[in-house]
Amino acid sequence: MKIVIIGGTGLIGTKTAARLRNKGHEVLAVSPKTGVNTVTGEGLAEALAGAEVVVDLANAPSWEDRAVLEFFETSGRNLLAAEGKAGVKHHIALSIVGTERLPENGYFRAKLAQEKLIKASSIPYTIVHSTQFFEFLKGIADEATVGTVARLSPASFQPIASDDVADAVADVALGKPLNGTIEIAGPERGRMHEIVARYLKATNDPRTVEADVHARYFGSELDDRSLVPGEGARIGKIGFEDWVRHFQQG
């Protein structure tokens, strides 16, 4: 089976491609680096020729509110139209737990717009809502830091390892379309400020962390439901300590 991974040269894309190739599938991992651009349409028809499954892992080059919205809307329309012409049987997109709950977050609004395009399309689909990756913890700390202090929400937080994300996406790619959404998350739930503090300590980062219920996460205040999955989520196998150990060895 031919599977095309859009954004296939990124963190999740490379891991997902390797898993699918190991199972004997023909995998084409594409991105603007390989000459396939979902915004301009360059190389898209050629890449999708003969594909049964498309996994959309593309990410916007800019997170500025208008730019990220334009990216996901334009990319989504172009990709779904090309899939329709190619006869693709299953469209998979990776999105974020809580997209519908944080309207003040420009990135979340853009992902929600992408999801609406997918649901309105005639192509069978599965949307995978993931919690934040462990690999994103530094970025969360950086965005919240003033001087040497990162002020972060104490809201519930359940990050996941990218390897667990890739496992889930690969499994979905080989399954039947759900025409719905599944959620995935890491095995441990804690408080955002505490988990980020553990990460900074483990990586010998001298910054300190302070809890602030009004601290904004990329524009939004959080509560205990904002970023965590509901019942029935697929739970990853890799906990924080195991991930940190691997991260430090790598």
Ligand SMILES: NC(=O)c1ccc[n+]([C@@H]2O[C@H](COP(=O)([O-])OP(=O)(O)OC[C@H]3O[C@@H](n4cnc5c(N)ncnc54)[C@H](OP(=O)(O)O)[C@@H]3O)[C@@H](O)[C@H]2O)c1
Second form
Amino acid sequence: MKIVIIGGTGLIGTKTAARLRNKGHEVLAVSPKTGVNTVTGEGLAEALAGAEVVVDLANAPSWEDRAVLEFFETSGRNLLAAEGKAGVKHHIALSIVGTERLPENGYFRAKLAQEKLIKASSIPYTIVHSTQFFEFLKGIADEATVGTVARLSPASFQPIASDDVADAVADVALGKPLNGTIEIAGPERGRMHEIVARYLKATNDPRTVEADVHARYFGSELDDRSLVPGEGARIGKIGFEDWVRHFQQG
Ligand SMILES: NC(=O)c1ccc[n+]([C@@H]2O[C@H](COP(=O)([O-])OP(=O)(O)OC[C@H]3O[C@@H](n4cnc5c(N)ncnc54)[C@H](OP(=O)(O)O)[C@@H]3O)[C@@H](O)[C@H]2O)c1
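Got the form predicted on its own; could you also share the form predicted in complex with the ligand?
After this comes the whole thing, all chains and molecules, with the earlier chain placed first.
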């Protein structure tokens, strides 16, 4: 089966492509670097010719509110239109647990817009809602840091290793379209400020962490439901300590 991975050079794209290739599928992992751009449309029709499944793992180069919205809307429209013409039978997209709950977060708004386009299209689909990747903990700390202190919400938090995300996305790509959304998360639930503090300590980062219930996460205050999945989520195998020791470098 021919499977096209959009954003196939990225963190999750690379890992998902490897898993699907190992299972014997014809995988085309594409991105602007390989001449396929979902914003301009360059190379899209050629890449999708004969594809049964498309996995959209692209990410926007700028996370500024308007730029990121424009990216996911334009990319989504172009991709779904090209898939319609190519007769693609299953569209998979990776989004975030809680996109519908944080309207003040511009990145979440853009991902929600991407999801709406998918649901409104005629292509059978599955949306995978993931919690934050362990690989993103540094980005979370950086966004919350002033001077040497990261002020972070103590809200419930359940990050996941990118390897577990890629396992889940690869399984979904080989399954039937659900025309719905599944949730995935890491094996341990904790408090955001504590998990980020553990990450900083494990990476010898000298910053300190302060808990603040009003600290904003990319624009939004959080509560204990904001970023964690509901019942029935697929839970990854790799815990935080395991990831720090064995997986962090790749
Ligand atoms: N970070 C998190 O914690 C988290 C949580 C849940 C869901 N997600 C979602 O997971 C997805 C994958 O994230 P990631 O961290 O693997 O991304 P990433 O490593 O930043 O990779 C982004 C990919 O998108 C490609 N890309 C950029 N512009 C493109 C365009 N115009 N057309 C086609 N491809 C384009 C890049 O290609 P080049 O290499 O050619 O630039 C690259 O392959 C994203 O959609 C994100 O929203 C992330």
